[in-house]
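Take a look at this one chain, the form predicted on its own, written out in structure tokens.
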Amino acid sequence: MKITGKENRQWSRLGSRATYGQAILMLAEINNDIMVLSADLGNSSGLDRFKSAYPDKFINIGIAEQNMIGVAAGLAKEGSVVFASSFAPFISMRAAEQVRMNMGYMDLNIKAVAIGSGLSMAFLGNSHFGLEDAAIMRSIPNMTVVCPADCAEIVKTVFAAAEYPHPMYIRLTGAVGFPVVYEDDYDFEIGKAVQILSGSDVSIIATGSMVYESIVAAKILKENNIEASVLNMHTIKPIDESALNLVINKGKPIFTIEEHSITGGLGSAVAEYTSSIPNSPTVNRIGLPDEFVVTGEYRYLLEKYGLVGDQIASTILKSLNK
């Protein structure tokens, strides 16, 4: 799936959820095997146009994520490529047992799509925030976990997922006006990180919405005579060990940035790997605290928890004693 900067900017204005719906609609034009399920969130998942155009390929299961994964398993056993969406905590926690058995254990071709992950559900609060979902999903054997950096990468992820015959958890962070990371087309491959910026002093590894904020942080660090590399680790599991080896071999401090709890997410995955490599540099995890966070407008929450570019740069500078 090739993209242009113009397309990405248009998708950015729609936001992550609507872009997912657009990607599914485009995918249906070339893939007759897909089935799309929703837990009574077709509109919230951006799927209105899809269900109108392809009514036989869309099923509203109702507010029943556990049943949704069971139905998805039956469809996958019959040869369908199944995309099933709901809000992040419901599909990752309410249906965790079904995901573990019907997706992980049975290794079925189901893509669980978490809309509104991270803090983007804003005033709906902790019942709807997806802050622990990556930790839960990456602990399940056979599960691949992907968190796209912008809307273009959401589209690329959906198209790649349709060709990937294993269970996958697609974690959609960001909101309407999702900042653009990619102005030009690029090679996207599940399990392969993308180098965004090169730098010799600090290594930043980010995922999802935090890739853009990390780019902003790197520009601020450069103004302070610190050259930071930025690596988009869109696939949290399986993590790109080759890319991590290159980072480790630089011998410079590593900072992981994620819109997820610092427990069990990208930072934990990177630290787990580096702990097995002798003389690895320190891994500094920047993310959400291991606590129930406050409720508020999305940008306010990012700022409160230090997850915008200038705050990330400040945290890194303090860590480096600059």
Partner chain sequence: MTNKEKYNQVFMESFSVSSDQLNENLVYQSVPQWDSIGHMGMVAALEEAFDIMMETDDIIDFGSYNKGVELLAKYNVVI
The other form holds:
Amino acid sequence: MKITGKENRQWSRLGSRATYGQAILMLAEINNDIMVLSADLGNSSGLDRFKSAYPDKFINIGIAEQNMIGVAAGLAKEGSVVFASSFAPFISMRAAEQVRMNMGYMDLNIKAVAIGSGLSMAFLGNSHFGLEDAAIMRSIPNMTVVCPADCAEIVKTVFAAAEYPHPMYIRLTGAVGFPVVYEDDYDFEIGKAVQILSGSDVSIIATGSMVYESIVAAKILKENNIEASVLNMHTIKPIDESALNLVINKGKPIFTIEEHSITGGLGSAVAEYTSSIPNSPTVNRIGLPDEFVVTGEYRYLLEKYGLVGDQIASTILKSLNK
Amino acid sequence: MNTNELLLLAKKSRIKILDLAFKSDGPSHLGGGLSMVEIFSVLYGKILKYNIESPEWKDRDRFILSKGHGVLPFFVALHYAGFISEDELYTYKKNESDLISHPVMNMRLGMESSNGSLGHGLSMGVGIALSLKKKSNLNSRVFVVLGDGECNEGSVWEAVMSAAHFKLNNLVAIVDFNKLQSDGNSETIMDLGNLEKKWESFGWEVCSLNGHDIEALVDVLSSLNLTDRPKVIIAHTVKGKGVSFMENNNTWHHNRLTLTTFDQAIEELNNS
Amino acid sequence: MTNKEKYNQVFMESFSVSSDQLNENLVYQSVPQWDSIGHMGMVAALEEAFDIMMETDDIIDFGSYNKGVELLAKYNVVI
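Now that the form predicted on its own has been shown, please provide the structure of the form predicted in complex with the partner chain.
Below, the chain from earlier opens the complete complex, with every other chain and molecule after it.
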């Protein structure tokens, strides 16, 4: 699936959810096997156009996320490629055991899509935030966990997922105005990190919404003549170990950045691998604290918890005691 | 409060809900909030035992809003009951406020539980009702408000079954049956069928009424006289009730008021 | 191109309608393309065409072809 900067800017204006809906609509034009499920959040997942264009490929299961994953298993067992979307906690936590039994254990071809993950649910608060979802989903065997960096990568992820015959958790962060990372087409492969910037002084590894913020941070670090590399690790599981080896061999401090708890997400995955390599550099995890956060506007919350470009840069500078 | 006073409270509450939503400068769950105004007015205006000076008073009735996104009538009811001051009410949806789009447990403000994820409140209600019995507290009762779409969740029915099994005659559920949910009308999304019969078959005493009829609500809620089973009130309501362009118009499930729509709604309510 | 021609072109392209549909009957959700996604595309196209930034209230109140003319006047764009 090729993308252009112009398309990416349009999708960015629509935001992550509407882009997911558009991606599903485009996918349906070339893939006849997909079935798309929603737990009474079809409108909120940007699926209106898909619903009216392909009514027989859409199933609304009502407010019943556990049932949704079970029904998805039946459809997948009979050969469908199933995309099932809801808000992050309702899939990854309420239906976690259904994900484990029906997706992980049976290795069925289901893509659980979390819309509005991270802090993007803003004033809806902790009941709706997705801050521990990657940690839970990543701990289940056979699961692949992907967190796209911008709207173009959401589209690429959806298309790649349709060809990837294994269970996946696709974690959509960002909201309306999800910033553009990719101005041009690029190779996207599940499990393979994407080098965004190279720099030899410090290594930044980011996922989802934090890839853009890391690019901003890298520019500020450059002004402080520190060259930072930025690696987009969209796939948190299976982690790209060869990419990590290159980062480790540079011997420079590693900073992981995620709109997720620092417990059990990208940072933990990188630290788990890196700690097994002798003389490897330190891994500094930047993310949400292990606590229920306050509520506010999305941007306010990112700033409150130091997840905006200039704050990331100063955190890194302080850590390098510059 | 008598019926007329409750009618005035309901009217005043609707106006306050719209003002609060408008001043929050963002989207709110207006439709599913306006459908519950009479329910909250009767509960907090007449039925519930509470003490704003000591919110943890052991003989209070416990109230849980399982339909968490219905905070607008809840906060306004808590305001007129005296738990939430005028100033604090208008911190609704301000950064780091205690008053957001879903209840966050806060006994000072009269909120027994945190909600927002659906299908949790009734189970907690069962637990509280069980505990009251074990502590032989015969005064307090537990009231739980659920949405109709919320009844799609399996966890609701686990709670419904267990409450009857435990013969919890100190537990009252109220279902705001407004026939609409996020994606549209409930019948086409996930048909609940005969909701009264479902609760009855699970062993509950069932009462069905017009959820906007204050006298009917007062009548049922003041003479619960429960024997050996919990009671459910299926309140048939209109989503967006009280504002013509919002009634049964699901774009107001979660939507933002503009100056024009706000003025129009307030004008209607003032003339009602 | 006059402002009216620019305005009409945005509507025809955003909602794949013909010029004879550009009247008071053209309202939100009256044609399949004028849904929430199409609405945002149309607003973005108008903002680009007339180099303006519309306020959230106006974007929400923008419920018809005629209402748009009234709203754009607030941004000194006379259709």
